[in-house]
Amino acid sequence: MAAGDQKWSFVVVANRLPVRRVWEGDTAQWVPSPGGLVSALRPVMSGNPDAVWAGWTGVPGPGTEPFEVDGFQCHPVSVSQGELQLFYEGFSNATLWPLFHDALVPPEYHRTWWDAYRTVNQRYAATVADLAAPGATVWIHDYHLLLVPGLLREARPDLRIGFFLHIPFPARELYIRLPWRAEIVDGLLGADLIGLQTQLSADNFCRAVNRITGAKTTGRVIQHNGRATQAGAFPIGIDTDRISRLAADPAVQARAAEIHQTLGSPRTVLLGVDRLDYTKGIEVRLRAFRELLAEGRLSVDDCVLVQIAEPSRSQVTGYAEVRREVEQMVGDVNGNFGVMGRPVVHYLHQSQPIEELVAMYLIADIMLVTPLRDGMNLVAKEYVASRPDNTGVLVLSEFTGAAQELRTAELINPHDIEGLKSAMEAAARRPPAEAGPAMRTMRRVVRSNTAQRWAERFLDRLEACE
């Protein structure tokens, strides 16, 4: 059988393929991508004759010949210059991510962008219905391909289909602001099961669905044309064993000495680490830095603050502006507290590897994740999972998945900059003993909620949909 005409038991669908390109002169090559997703569904698909994942490469243009990198069968999907800046900057970037994290800056909406979306998510649909072999199950991924269930069912009803979104579903109310909340819909119902993040996301899911079809759920099975769909919360976990083995790694743990020193031997590390994007509150958290500081609470004698932001959809309106106000609040901050030769915030705008991340955990003696709003946020379970000895203060947005999970951190609410000053304040000054039992259980939690049990449960959930 030529590969083109090979057909596929299990379908993986999302907006990227699990790779990334990597340069070494003018030599460019495949090598497997960090993240959450490809750690968890590696034991199922790396190696797996089976299974097969499709998506974009990252590089825009015509779709390059399927390929194998680290056991993972890619087959991609092309997307366009032009599509790109309709489809993903435009709408899945500037209306769709904007609107589903609570409205936090203004969502766009434009015909082009949406009829480029529906157009690309045709194109992923009638890939994956190429590829499925009868009766495949197939698990498409996140929202930049909302429409793509109902595309497929459409064209191949024998599929056993799950979906799942890892940012946050939004109320009711500010959903159906959306022009296109309608076709959206009938898009995720498409699925057998549509999983989400928290309980709270499913809740608003459902009550969106029984606004916009009339359709009545029953335990959140949703019963539609004929069709029933469920929905249910499945908090995505991470690689706790990868993270721990790095945690113990001889040359992590000379490099996170090798950095404490650099940072002046402080006796409290803060650090963050987000990407640069307006819904994880860096600005927030800078400005309450800066408060305590200036009122003596903190002092950059034996304080500093670490904050990594990784660069994010530069392109994408509104994020420019966003880096601006981060790298102007930290001159602000080291101009006025820090000494020569020593800032007391330490800013990297740009990405680092996990070795490198791990290492930063180590020395964190308070975790800052404060985002607005997030679907989950696995640095805070990341830096959980680097603690084996049970030290550390997390200081956790009330707003973030993690939040349903973690809750012996210490939650906030970011949108009050005096909590959140509070908070910090009190975790620098708690002794390292106190925050024992906190950590001690949230690491039980992180270890027993891995990636792949994550993917195990919902896969599992979507074999046993009638």
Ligand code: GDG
Contents of the next structure:
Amino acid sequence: MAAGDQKWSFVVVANRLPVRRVWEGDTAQWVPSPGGLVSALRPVMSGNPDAVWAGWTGVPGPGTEPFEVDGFQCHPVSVSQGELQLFYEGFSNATLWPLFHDALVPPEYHRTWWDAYRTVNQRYAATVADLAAPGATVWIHDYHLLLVPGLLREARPDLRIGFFLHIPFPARELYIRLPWRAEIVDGLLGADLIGLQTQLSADNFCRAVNRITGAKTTGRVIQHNGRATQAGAFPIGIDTDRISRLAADPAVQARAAEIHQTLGSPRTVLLGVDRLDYTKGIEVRLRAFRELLAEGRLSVDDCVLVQIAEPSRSQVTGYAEVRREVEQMVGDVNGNFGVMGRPVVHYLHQSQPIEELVAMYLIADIMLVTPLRDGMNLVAKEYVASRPDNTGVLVLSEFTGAAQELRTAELINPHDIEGLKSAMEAAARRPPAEAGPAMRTMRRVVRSNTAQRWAERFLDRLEACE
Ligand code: GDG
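What's the form predicted in complex with the named molecule like, now that we've got the form predicted on its own?
Expanding to the full complex; the earlier chain stays at the top.
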């Protein structure tokens, strides 16, 4: 049988393949992506002769031949340069992303974007329909592919289809603004099981379905077009072992000590680690920090804030603005409060290796996770997994999925700047030992719900679907 004709009993489909292209001089090679999804699926996929991952390589243009990296069988789906703009930057990231994050920037509705979204979703669905063995299990991921479950169900009624949404599902009142709300709900209801990050998202989804289709919902089982679809909360975890191992690695610990010294050995290090995205509330925490310095409630003599802002979606509406705003605020704080040779905010608009991030988690006395809305937020969990001595305070927005699990974090409302300031000030004054009980509880939660457990729970439930 030719490689291209092979059929697979487990197919994962996501916008991107679990690999990225790395150049060394003139030669490029594929290496596994570091994300949580890849770690979560490694146990079920790596070295499994019956499992394949379909997705885009990240390079626009015609797809390449199927290939294998790190035991993952990869089947590329092509996305052209034009589609990248309309389907990815447009409908996925300038319509769905803002709408699903409480319309923090106004979502744009363009029929040309929608047409491209449908075309690309049809291509993904056709690819999977071709790859899947009779009765295979297919797991589709995220907001780029909302139509794939329905398209696939039409082509291959024999398949068991699961879908997981990594971002929040918005309140029904917001969702129904979408001109293509019915098509998208129909697309999703092609799945047997729809996983969301939180109970709230699952409720929002069921309410939207009910309003749009009139479908009967009992518990979280939706009856529509003669089929049943289950919806449920499956909060994603991290690769806890990997992060804990890095936190215990002497080289990472040495690097942590070195960074701490470079920062001037401050008594309190505050840290933010995010993709540079308007949902993450980076400017909120900078404003709070600035006001605390101005009011003399924190001092530049013993406090430093480090903000890692990984470059992200620079071509999409809203991202250049948030970058400008964040950088202007960093300049403002340093200009007003910094000392020659000793800035008070250290800002890096660069992607960092995970070892470097864990080194920073190790020296962070206060971790600032202040999104205005976030599906889960893995950074909060990574920080907790990096604190084996149970020290450190996690200041965590109520509007993250993580806040549903990490109940002993310092929960804050990012819209309430005074509340955030009080939490930051209290955290800075708290003796390290006092953080112990709260951190211990959070560590138990993070250890018990790893990325691998999350995948098992979802797939077990999917297998149990009638
Ligand atoms: C989406 C949802 C949901 C960050 N900077 C660097 C870097 N990171 C890594 C972190 C973490 C990951 O990226 C970010 O994950 P988040 O969960 O915080 O956020 P999103 O990217 O928005 O993820 C989110 C998630 O999907 C999973 O379902 O939790 O709600 O929005 O792992 O460590 N990694 C490296 N360099 C960086 O500079 N290597």
